[in-house]
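Let's start with one chain on its own, the form predicted alone, as structure tokens.
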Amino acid sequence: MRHRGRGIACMWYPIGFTVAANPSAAVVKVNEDGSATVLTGTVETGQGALTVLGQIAAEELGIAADDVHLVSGDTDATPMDTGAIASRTTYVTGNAIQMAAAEAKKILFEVAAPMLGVRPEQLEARDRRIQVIGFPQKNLPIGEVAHHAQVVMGRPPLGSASYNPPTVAMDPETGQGKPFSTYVYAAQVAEVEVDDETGEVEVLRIVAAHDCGTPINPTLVEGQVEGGISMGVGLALQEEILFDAEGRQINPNLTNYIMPTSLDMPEVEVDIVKNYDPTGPFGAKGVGEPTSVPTAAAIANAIYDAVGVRIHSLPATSEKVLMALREKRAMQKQIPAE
């Protein structure tokens, strides 16, 4: 007989490293055609980092994301970046890029101000133009200002910056302190179906609500959450490294190390919780690793709700679930009816 159950799990997760410095640096150059070049040490590993970082630069400069060219991951040409790890890229590298773009924009404003007959603080960058605040009809194309800055004024619009999240040392006696600059939060609900004759578990649906600050690119956030859930499903039900008595791994390939495929994925519903963080670039934090944290716990709780057994070691294979059910039935037979 198949039984349905639901389980919920919540989590909080820090962004960046603890205590030790984890800086990122960036260089932003505005070109004479109005485009921008961004140098960053960040490596794109499929998470969409360069898209988001390009959007941050474009927003600060008042140009389109398509106008931004990113040069990344080249240690000969790009500035230092601690790495695409610890869910830190959007927050730490994004802050560095926004600050560097602001430096380049400051030069543009200082050059454009006398051309428009105003003070630099009266200007804004929007829609590929530098315009007077409150008088958008009084404007100049960014490319024209960049050309004037370089050719006439001798001030190429170039900005560089680095960002390191504030770190507070931990108390050596109590271990207490504030080791991270910011945190993200999430909750996931899983619905499963468990066969009490075979122990087979099928995940039917997962609803995930994730706080990532301001979502710079909501579509990428949804993709990250869905990808994290797929990893969580594997952790919960399938993935396990097995060793023999001599400590040799006996499932070292994808033939017998079982991972979920698209056919194993449940229906996924993602709710992005907008929670502006004043310390992040345009209020953003991060969403990478936290996406897979609550999934296995939610599935394990759903299994308990469905058939009343707790699985305390992952993955919750059919064998483990069936063994737990048999132990439960044996215990029930030993308890005399009142």
Second form
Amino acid sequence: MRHRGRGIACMWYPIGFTVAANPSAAVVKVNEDGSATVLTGTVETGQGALTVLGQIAAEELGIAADDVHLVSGDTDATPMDTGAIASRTTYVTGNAIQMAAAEAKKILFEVAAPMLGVRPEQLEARDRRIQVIGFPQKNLPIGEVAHHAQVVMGRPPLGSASYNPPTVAMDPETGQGKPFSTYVYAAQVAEVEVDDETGEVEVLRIVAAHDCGTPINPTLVEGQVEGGISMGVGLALQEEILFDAEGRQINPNLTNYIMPTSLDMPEVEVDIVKNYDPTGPFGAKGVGEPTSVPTAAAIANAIYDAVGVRIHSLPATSEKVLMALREKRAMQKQIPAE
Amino acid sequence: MEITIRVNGQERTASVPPETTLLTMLRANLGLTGAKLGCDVGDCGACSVLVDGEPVNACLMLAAQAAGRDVLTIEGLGDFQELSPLQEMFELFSSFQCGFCAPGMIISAKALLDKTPNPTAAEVREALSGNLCRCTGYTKIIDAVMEMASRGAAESERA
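The block above covers the form predicted alone; next, return the form predicted in complex with its partner chain.
Then the entire complex follows, led off by the chain already shown.
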């Protein structure tokens, strides 16, 4: 008989390294055609980092994301980056890029101010223009200002900046410190069906609510959450590296190391909890690793809700669930233990 | 041995050792590197191509077995200048992340939609179950195929 159950799990997760330095740096250059070039050491691995970082630069400069050309991942040309790790790229590299873009923008404002007959602090960058706050009809195209800055004023509109999340090492006497600059939070609910004759668990649905600060690109946030959930489902039910007595892996292939396929993936609902972190670029934090943290715990709780057994080692394979069910029945003296 | 295959509508010939797989011939001899070499034992689906309209793992098929037959690879669908409607749909849904599974996934989706223009979600999941993806959780891939089907554009998806 198949039993349905639901489980919930919550988590917090830190962004960046634990106290250790993990800086990112960036160079931003505004070009005479109104486009911008960003040099960053970070690497696009498919998560959409360069899309998000381009959006951050564009937002700061008042231009379109398509106007931003990112040069990445090659330290011949770019600053070193600590890495696309620790769920840190949007927050740490994003902060560096926003700060570098703000520097370049400051030069543009100082150059544009006398051209528009106002003070630099009266200007804003929007819609590919430098315009007077409150009087948007008084404006100059950003490319024209960049050209003027370069060839008339001799002040190329460049900015460079680095960001290292502020932390405080633990005081060994008090145990107090500030290990991370910021944290994200999430809750996931799993709905499962457990077959009490085979021990097989099917995950029907996962509902995931994630706080990532401001979602710079909600579609990419969803993609990260959905991908993290598939890894969490694998961790919960399928994936296990097996070793023989000599410590050799006996399943070093995809035939025997079973990862989720499209048939194992539950229905997923993603709820992006809108939040704002004043220390992040435009309020953003991060979303990478946290997405797979609560999934397995939610599934294990759902198994307990469905059939009343606690699985304490992952993956919760059919064999393990069936053994737990048999032990439970033996305890209840319904059927003899084998 | 000399093998001639009709690849993406063109007769292509290569002289290869008899044990050469279709995937090796496509990638090494014909320069078509869209189909990927993943597991090389037929588990991951990254090497998926269509042979006479049927999806196969090109790593498991000998090139000689494909001689004289019609092979469609991802290069036969579209390119950066002009994507096919199915490829555009995957782009619209931001379906892929690292992209390694993408050529095989798109080929499997095309194989399904060519035969079953209005699949159920379960049929889509079944059709894609031979293509492993580590990044995306499949969700936006399945959504894109379902949307493609609902727009009834499968018929116009001709190589």
